[in-house]
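Take a look at this single chain in structure tokens; it is the form predicted alone.
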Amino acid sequence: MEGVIDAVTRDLLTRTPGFDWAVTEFVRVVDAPLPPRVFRRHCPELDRPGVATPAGVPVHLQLLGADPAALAANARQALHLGARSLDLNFGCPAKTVNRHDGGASLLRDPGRVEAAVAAVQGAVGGAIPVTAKLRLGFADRRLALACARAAERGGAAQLVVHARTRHEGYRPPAHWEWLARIRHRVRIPVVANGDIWTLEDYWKARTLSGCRDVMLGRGALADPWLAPRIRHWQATGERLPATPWRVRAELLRDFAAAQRSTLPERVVTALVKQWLSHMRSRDVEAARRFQALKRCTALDALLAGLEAPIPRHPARAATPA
């Protein structure tokens, strides 16, 4: 979720109870310890009590890299700055990241996964938990179980597994049944991830994988109230009604207000349209607004357009969650 789930987004998504914890965008580790400002830019919550969002939801710092020594050095730096948990990214499918030997590229060799986790675990000495984000493999699933076991041997306390290979990217379907195979071969908790957009998806993912917990990524942007929706259903067995457009629009305005205090308006405009684009896959009105506003280049005009009347025309959107 690089470039998407920053501190502002984490704050907004966790204001309504639903999430147990959140993860930062990855800190890219190459060959040397990074300065504190890099960690604080990715995780401003390091300077907050408990390394948590303003609502008190813990934030885990994520590292992405391939060199065990460099990962260890940066893990020590993160620990010194107050990190409460470190997550290692072996799941990013981006071509640029993989071409530079990061993310899912390590899934081609379970030994490298184990070495990376072991180096970070050794660096923090058990002072904080080390977790890992995986996929089902790089080109295919032949090494899925081996990579999961390698992460466990390296000392990972938990695995989050996106239920597709790197080559499958984000194309449906997610292979949640494969997570059950992994869960039965490791002794640490496994968290299901991938294609969880609705309550039905949540229940299907849990049923097929046997996992107790799920991680939301793109689904939390498409429906920012999906985690609270799941919590409410767990507690009461009742479905909350679809979130009205005016509430969605208010969230986007709050997002813009927070971002424009530190970012150029053209960047904030692009970010608001990016989030609106995520919403349009699950909300008809968001799809209509995106179609009308996608070429808008002025932030104030974009924000006004979130509420202004727009002509009715067919919109490409799925049934609201």
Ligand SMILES: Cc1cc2nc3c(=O)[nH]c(=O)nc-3n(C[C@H](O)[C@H](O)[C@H](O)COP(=O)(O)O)c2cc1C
The other form holds:
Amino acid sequence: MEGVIDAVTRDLLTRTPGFDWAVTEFVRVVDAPLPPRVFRRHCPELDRPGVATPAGVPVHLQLLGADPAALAANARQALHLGARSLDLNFGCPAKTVNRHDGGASLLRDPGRVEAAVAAVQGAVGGAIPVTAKLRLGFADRRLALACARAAERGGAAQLVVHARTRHEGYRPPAHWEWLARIRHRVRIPVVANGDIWTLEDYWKARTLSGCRDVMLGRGALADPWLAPRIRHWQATGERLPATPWRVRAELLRDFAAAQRSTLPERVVTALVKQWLSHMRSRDVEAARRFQALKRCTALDALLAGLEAPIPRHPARAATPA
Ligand SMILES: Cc1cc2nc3c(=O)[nH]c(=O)nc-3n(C[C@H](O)[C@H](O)[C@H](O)COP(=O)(O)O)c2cc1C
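Provide the structure of the form predicted together with the named molecule, given the form predicted alone shown above.
Starting with the chain above, the whole complex follows.
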């Protein structure tokens, strides 16, 4: 996820078993082949054994673009650098990306989806799998099945489908039942994505879509044990306990320690708060800590605040007895 799930985050989230693979932030392809440093910045795992996180979870490199020739040239470059799998982004809703013809804007024309996938597939010549990330459409769902079939015809080995249109943005609900319709029209695996925050959401998405596998986005940030939770349930039929605050705090501390070796403190401070903010939607303690620390501008004070006791009712505690 662009601006959110970088190599450090992938490393931390995959330390507890649960994820089968991870995806990079998208590499924006416009025309010319990008220099190796751009690929390595998005995917430092290119220089690791198996293009995997330190825990051994494979990382797929994602390209976002519209021009088949440019995508093909960059796919060749990625292959040359050691990529083991390429994913094409047809889901990004960002106005800047869509205005410049990329991401979900291609879903208006299934022929363009097919051409992009076919160009990348042709460029790598079957040496590595090419997969596609779709939404259900741009303005509406009329072309959802056509786009999925187009990606398959182009040679995609798998589809991840975010169960909303571009116009729906991130607004609930995700239309998981549409994924069942797509599954019945293609022969390649379909992975469900969108609004899976809890084990119960996973069950519901799985029941409505028929997809065994799901891709987690914001939910994995909100609950770092969500993938392990799903995996544990798949393996044993049992539920893991709620993710304790101590696990969350330790993760944020490790995250800060890794990021501060390369990024300025104010950026790391903002990134820690960003992750804490993702956690607060699903955890009362994270919400209390975020409320208490959101104006904190010094990294060490922020990290100390993850440990320190905070009053249960800050407003009342401040009132003299
Ligand atoms: C901040 C942000 C950045 C994202 N960046 C990417 C990206 O680079 N590539 C991609 O395929 N999807 C990206 N997405 C979309 C997510 O992968 C996912 O499809 C979407 O958030 C819905 O799933 P969720 O409800 O589990 O988050 C991004 C989403 C957010 C909120």
